[in-house]
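In the block that follows, a single chain appears as structure tokens, in the form predicted alone.
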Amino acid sequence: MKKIIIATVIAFTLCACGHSKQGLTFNPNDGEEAELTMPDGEVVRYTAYEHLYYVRNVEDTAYQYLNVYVPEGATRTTPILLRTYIGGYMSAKARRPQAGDATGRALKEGYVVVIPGSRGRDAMQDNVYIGRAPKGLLDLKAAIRYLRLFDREMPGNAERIIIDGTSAGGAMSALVGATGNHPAYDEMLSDMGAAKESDDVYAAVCFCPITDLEHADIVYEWLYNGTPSRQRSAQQLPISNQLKEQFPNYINDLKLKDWDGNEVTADNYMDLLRRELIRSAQTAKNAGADISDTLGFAFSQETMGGMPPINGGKNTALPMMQAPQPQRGEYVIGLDMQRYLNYVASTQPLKTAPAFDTKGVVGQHASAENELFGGTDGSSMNFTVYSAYKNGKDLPKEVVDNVYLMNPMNFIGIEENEVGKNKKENKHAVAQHWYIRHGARDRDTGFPIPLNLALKLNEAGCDVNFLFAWNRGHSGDYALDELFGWMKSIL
């Protein structure tokens, strides 16, 4: 494995205004002026600081650096949007701002934008895979530590970092938000040469997070077991049935509570999910969307006693607005869940059974997640007890440990958590504010995965803004007016 030590060389080339700390460097005079033309034609001018290595012991020069973009007028008190472009748990390069996503909008709104590169399951040096779990997460944490190290020298406030990601990037955003300063990662970060600083963030934006991987197969089959594609598959239906049967123990062990503080169990979970999807549809209808009753929804001209609140409990969806009032005289009062799930499955093929830990089960090939937990030799690994058992194997301890480190649910609500409080003591801190969106017809993971994350955060005392986005598939950085309105409200 090839490692290079870059910090010493760079330090000698800096001008007198450059800064070197803990072997890492930043030169405020190295910025280059640039501009970005927005979709509306507005030109946003900014200063770019690129190729800033955030660890001393760089294994992969293509990914282990970050770019910083500072709009005109920004100061050291300006909030930072940190956007990760991780997808499929692959490596992600440090891109430049994009006019059509949150990075361009953030520059227009006056935020400092940071885009870090990070290694993924495909990263390789000298035939050694160097980006398997949890390396991508470690790179993001190291990037945040770098920002804190140079907080005084660099524009942007490292105590007001908002991380944004989609899909596997949404999962990484959730992990960064949930694991701030947790000691489980310290030794690995030290070995990388990361700065000895805090790595918590102020807020996490998670679009369709592909997370809780060790339980995602169970959730998926519980949700979609009754759909035609599952029921008519003689090969996959037995697998689906077996995984579905594990859902009650899984959900009951989580000991979740809904927005109003009521206990969530396997017996009432479908009702909870129904209410959340009705809220999604009602919110869209209030904004003018036409929703067909062929999808399974029922409508009324008047409210009914059992109708769920639009903004129930502490869920702060649609910030800075009053609970929206139905327009055109129609309320969504019910939902046939099986009809709706059949509709979702009709919009795109479901994943196989299992959906995530596929390797070797009924002859299936390895998934992206099997590669994520694989070895440095390029091998892929089962990561759930069920799939390993189907292959006649036990899970190696290293895999069990890495699966634990890659699940934000394991770090929320435990005793040492101090929501939003870490700072100088470097205690484990969960982000204070969360914006979680999952498409209301996104089948890339089961609906309970993001909902469970939101409920657990809410119970831990976090400010959670959660919604199933109506008629959305698997995507992110949409409804930017709403997202940036929320960001303004928390800042």
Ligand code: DHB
Second form
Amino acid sequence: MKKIIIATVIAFTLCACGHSKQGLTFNPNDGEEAELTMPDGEVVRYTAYEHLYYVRNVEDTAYQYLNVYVPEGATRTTPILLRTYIGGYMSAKARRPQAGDATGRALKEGYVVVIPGSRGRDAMQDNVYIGRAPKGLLDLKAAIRYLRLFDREMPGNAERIIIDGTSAGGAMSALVGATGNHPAYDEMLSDMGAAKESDDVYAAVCFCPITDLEHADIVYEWLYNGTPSRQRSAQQLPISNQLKEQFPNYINDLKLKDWDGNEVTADNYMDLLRRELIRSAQTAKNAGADISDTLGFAFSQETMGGMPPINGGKNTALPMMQAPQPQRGEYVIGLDMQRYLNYVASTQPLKTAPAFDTKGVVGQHASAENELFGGTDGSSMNFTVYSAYKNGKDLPKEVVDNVYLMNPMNFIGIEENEVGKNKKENKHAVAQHWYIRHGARDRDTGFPIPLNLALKLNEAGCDVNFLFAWNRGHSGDYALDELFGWMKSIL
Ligand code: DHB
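Show the form predicted in complex with the named molecule, please, the one above being the form predicted alone.
And the full complex, kicking off with our chain again.
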């Protein structure tokens, strides 16, 4: 009897340490000790809190929870790296930290690591697709709200969340960074039983974000229309030409400024891109890379004689460019863009035309993005006016609304003082700090897509560190020394 009483008292004490708020729970005593062996053999010890459901109305028990990993020494003020493993707009599991990516590195550096699961275009329960746009984004926002709800009980500072993702995950990172607390998502989050908390983040790390989906086809054809693969294709060339023609209106309407504050237009965009790719090559060269003469670059022993300055204004990826220390006395002073684009296309075949909204256009199948915007019945949908028109259709309002909600460009620079958190009111807040990388030979989306995102953020007053990463294809979580150096600099 005495034993039972003691056991009951212990059990009660443990339960009492658990916290329940707004129907969500967190128990600081539920952590389990674990360790991770890093590539260099160093063993990092941490406490794992797993399977923390972040909404009250869980629709998918496989995905709608998050894991928290707390390294030794972390406190309530330790910043949080929140890594999403979303790829291809698919569902993503709440994984464990990986020694080879930013999660392992973050633990080693003492950050609290949070890995949320989230539903994607493939998530299905009882024959209903429950992860179509914008559900994956809502799940990430709900996860952030959960971290705020238990900020006092949990190690890690929810006001210092740095979100990191690659590709579709990079797009999600950009969306989370741009749409913090925006009322457009409130009702849906409330229906899910998400915590009534703010969901803005401090910083966003976006590797090769596959974003601005409704303009990505136009950008892609403007960029690659002249490549041999496009020119050769009798069926796709007319499509490519028609999409390319829409570029001037699209880019002029964006009213972007370059890093130095000059207007960006359709007429000068190729020059801007040239400068950015030269900056990429020069940065790599300064670090010792050997750049082949065959890619289209021009080199000189003199610094930029009359060539476009490799300047970057407020872009914090630029200081290394302002005082170039080239190897062998060489400066990258020019680039034949067509030659370089042909090179990019030679490293990996280009996507078809259109590149994203493919469904039904010259007999093509649905893309990942067509499924993203598809219905709960598993259907896929066109999401651009162009491709819908090609199929003799208009875009349904629901699709138009979802496309809007899934484009970070719609939420940047729309109000005054939106950057950073306004502590008094939980109003729309765009992340203050941004680290955006896109591989200099990544052809999964056109180069202007991540560049436009970076320029728009810069113009809105964000602190932006942008670079086309030299000789990188479609990938993320690379150059971790640089990334973690940047993280340190903003904290
Ligand atoms: C991803 C890649 C793509 O080319 C695309 O269209 C969508 C998503 C990805 O890797 O996540």
